[in-house]
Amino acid sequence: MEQGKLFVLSGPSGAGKGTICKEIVRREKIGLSVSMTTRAPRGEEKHGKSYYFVSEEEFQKNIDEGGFLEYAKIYGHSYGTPKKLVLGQLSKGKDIILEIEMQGAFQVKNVYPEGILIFVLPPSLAELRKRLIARGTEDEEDILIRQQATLNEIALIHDYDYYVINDELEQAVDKVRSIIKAEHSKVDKNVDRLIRKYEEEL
């Protein structure tokens, strides 16, 4: 069976990759990987839907057992992508999307080079600043640190396959959908199956 494709939406925090990801999952036939985290649930978040909320011990146990495709620590909390679930779905031919931060995205590329990395950019640092202020979780100093961090992260874009500027949500979502479509017409190892199909006709 043809292997599904793994899309990784990543990029600086505040660029809006979460919102884009939600829209993609709503409109495309693609599975969303639910991550494991040690942070506490916020608001309406549900276990098994937003995240698998686990203890530090449980998270560590998963690391020890090699259960993560990738994992990272972000602002004091651990986040990881359950390996078995993702690889299982891909082997059944299902496309999967991950919405993760950048350290994790690079790990995915290392262990699963066929993964397609999409970098989501904020339209500008000023806009990023506006979004962070609106979120209300950071003070002025934090915001400046974030902006510098964003600049450093943008410099890593060369290791990605695609980029999408999240200026207008609809357009950004369309762009990601086009990338998914294009990747399905890409000449990769799946074309061997296509060649065989033509051979069998003779």
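Could you output the structure for the form predicted alone, given that the previous block was the form predicted in complex with ligand 5GP?
No partner chains or extra molecules come along with it, only the chain itself.
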């Protein structure tokens, strides 16, 4: 069975990573990994679907037991990707997409070098500000902090495999879908199985 591929979407807060992920999961045969976090739910977020919302103590227990593929502290809250679920699905040939912050993306790449990193960018800082204001979850000081953080994060884009500018959602989703399709035609270790298939026909 062909190994599934791990796609990691990250980028500045407010760039639209979550919306793109939801559309990709809706249109492609791909699993969305649910992260664990110590922050409180926002709006209509649900435990086990949006995130696993846990206490600091429970999160630390998972760290101690080596239960995360990656974890990071962002804006005072901890986030982590449960390792067992992701690796199990990949071994069954299922693609998985992760929506995580940049610290976590680099950890994933270290633990699982085959992971494909995609950086999602806003079309401009002005548009990013508008999106953050519309979201209504940050005050003016938080928005200024996030805008400065965005400039720092963009400087790390060279460590990613792809980037997508999320100006028009439909176009951004199509670009990510194209990346997924292209990666499945990439010459990698999965191609050895294809070679054996031809050899067996002789």
